[in-house]
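Take a look at this single chain, the form predicted on its own, given in structure tokens.
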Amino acid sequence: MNVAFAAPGQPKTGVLVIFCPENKKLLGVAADIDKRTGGHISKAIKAISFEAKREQILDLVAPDKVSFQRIIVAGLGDPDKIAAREVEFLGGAVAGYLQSAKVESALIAADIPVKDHDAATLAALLASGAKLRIYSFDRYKSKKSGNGKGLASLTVLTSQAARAKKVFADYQAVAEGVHFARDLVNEPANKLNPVEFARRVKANGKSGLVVEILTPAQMKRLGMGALLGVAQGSANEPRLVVMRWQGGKRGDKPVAFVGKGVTFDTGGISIKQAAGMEDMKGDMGGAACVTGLMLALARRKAKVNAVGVIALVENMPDGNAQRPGDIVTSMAGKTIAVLNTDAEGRLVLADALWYTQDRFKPKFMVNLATLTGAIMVALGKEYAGLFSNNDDLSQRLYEEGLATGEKVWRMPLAPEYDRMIDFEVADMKNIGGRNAGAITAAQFLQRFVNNVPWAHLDVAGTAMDANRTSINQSWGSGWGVRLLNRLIVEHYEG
């Protein structure tokens, strides 16, 4: 979808979207059209008792006295209670309606009365929400959805068109990162194995990312026995991919993001039930987020040094697969008894986290992983689970989660839980029992961060098949790209 910005006074035709607050007082373009048409809009609003609740839609045939064919009135609710995130969601809701109505080109009058936000930012947020919403994954359909028809062009009318275009450039870069993450999660596992995933990341080097790909031989020399143990049952080789963006001051420590990238998870020898196993193509949602984030940082030329590390494996029950009871040695030199081969994500992340902190000495590490079903038992699909050894980092993630709508909820870490993964014949075991499953998984990961400020986001409920929103109707959500980008913008960029 192409997005443009223009001044309200320029003559326009086609479909126009205007906003109506719940007090029914029309402003800007809407008020001008209503006045020129003898109250056409306000009469229609009154006639059907349009309440103007947020995201409520009224679709009108335009009167003869204006150049538009249709006028779509979108409810704004109470402008005094709208946050920036909700403006973005409003743009998504409008775009969703236009898409379903098979509107190919439209204009949005962005002169909405929202406190503490200038016109350019509001216009950019509306466009961002629309951009995020207009996404589909139909590359494997012989007949494309809508026969190719959809919202192809959107012009946002604002008194600060030139500045809005500049502000939107960063939002567009983030939206592109979200879309790329969604693409990765939506791909079937026969098309996206670890080698192909790494190849697609490498292609993003054109954006300015420096990409390095480690092979199994290199990982073996580094001692990544935990990661390689998970991969040994698959015909598809594993890869460890490092993405670097150098947009900050030379010598500044980077911020680091680590993603679990299990491109398909059968559970290995501890095989999963057949029902629902097809969803395990999305077990690389953490790696997809890290990839989308790094692409967004590069495309918007973020003023930060950042590194993204994704560990890519496939967990299969081949005759060479690791067995329950096997003991592997991690890059940290710690031994792990693999009591359940379906608790593989923490094994993969153990080596990736240790590698990241050891090589890059980052300011902090945030890892993302579709790690446990237990986190959905606790939080459903509304929040990702947050575990951390650092209060400041946790608070920042919590606040930026509220600001973006990608919400996190902090869960406990404590020595009492840590004892649940100690083991008599190895340094630790990879499961802690039935109780506190998401917590013991996080306790396991904490053993490989070496006191670096760190947060673990368990995104099992949010990265795939998550609750649909006004800015996302896709199975693969791209969750986390916007959250982590905002974390960097607000606290680590400059």
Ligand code: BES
Given for the second form:
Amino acid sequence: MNVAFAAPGQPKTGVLVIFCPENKKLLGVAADIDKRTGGHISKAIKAISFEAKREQILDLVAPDKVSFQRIIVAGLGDPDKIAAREVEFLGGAVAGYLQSAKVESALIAADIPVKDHDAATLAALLASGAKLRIYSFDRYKSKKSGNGKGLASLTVLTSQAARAKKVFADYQAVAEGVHFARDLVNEPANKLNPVEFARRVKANGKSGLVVEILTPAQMKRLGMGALLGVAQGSANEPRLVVMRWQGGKRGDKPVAFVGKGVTFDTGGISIKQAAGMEDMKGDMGGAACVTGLMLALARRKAKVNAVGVIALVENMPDGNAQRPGDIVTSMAGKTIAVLNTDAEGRLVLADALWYTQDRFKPKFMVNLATLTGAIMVALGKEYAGLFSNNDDLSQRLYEEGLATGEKVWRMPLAPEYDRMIDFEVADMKNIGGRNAGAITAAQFLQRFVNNVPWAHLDVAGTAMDANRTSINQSWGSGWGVRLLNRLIVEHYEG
Ligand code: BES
Ligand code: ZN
Ligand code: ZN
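Instead of the form predicted on its own shown above, give the structure for the form predicted together with this ligand, please.
Then the entire complex follows, led off by the chain already shown.
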């Protein structure tokens, strides 16, 4: 979908979207049209008792006296209670309606009375929400859904068109990162294996990202026995991909993001049940988020040094697969008894986390992983689980979660839980028993983190088969790209 910004005023034709607050006081372009048509819009609103609740829609044939064919009134609710995030969601809801109404091109009059936000930002937020919403994964449909091209063009009318365009450029970069992450999660595992994933990351080189791809031989030399143990049952080789963006001051410590990238998780020899196993194509949602984020940072030329590390493996049962009870040695030198081959994400991340802190000495490290079913038992699909050794980083993630709608809820870490993964004949085991499954998984990861501020986001509930929202209708949500981008914007840039 193409987005443009223009000044209101010059006569326009086609489909126009206007906003109406709960108190029905029309503003700007909407008020102007209402006046010129002898109150046509006010009358329509009254006639059907349109309440103008947030995201409610009233679709009207335009009256004779205006150049438009169709006027769509979108409810604002109480503008005094609308937050920036909700303006973005409103843009998404409007775009979703236009798409379902088979509108291919539309204008939006961005007259929204929101305190503390200038007109340019509001216009850009509307466009951002629309951009995020207009996404579909139809690569494997021989007949594309519906006829026509969908919503192909959106023009936002604002008195500050030039500034809005500038603000939107950054939002667009982020939306592209989100779409890229969604594509990766939606791809089936026969199309997206570790080698292909790495290739797609590398293909983004022209964005300015520096991409390195480590092969199994290199990982072996580094001693990544935990990661390689997971990969050994698959005909598809693993890859460790390092993405670097140097937009900050030279010599400034980077911020680091690490992603679990299991392109398919059968469970290995501890094989999963058949029902729902197809969802495990999304077990690389953490890696997809890191990739989308790094792409967004590069595209918007963020003033920060950042590294993204993704560990890509396929977890398969096979004659060469690791067995329950096998003991592997991680890059950290710690030994792990693999009591359940389905608890593979933590094994892969153990080496990826150690490698990242060892090589890059980052300012902080955030990892994302579709790590446990247990986090969904605790939090459902509304919040991702947050585990951290640092209160400031946790607070920031919590706040930016609320600001973006990608919410996180902090869970405990404690020595009592850590003890649950001790093991007689190795340094640790990779499962903790029936209780506190998401926490013991996090404790496991923490054993591979030294003194660096670190947060682990368990995104099993949010990265795939996510709640559908006004800005996302896709199975693979791209969750986390907006959250982590905002974390950087608010606290680590400039
Ligand atoms: N990838 C799964 C976790 C998962 C489950 C993500 C459902 C999304 C939806 C992970 O590798 C796994 O299998 N975890 C096990 C751990 C257990 C064996 C200790 C789990 O959660 O059951
Ligand atoms: Zn698993
Ligand atoms: Zn997994």
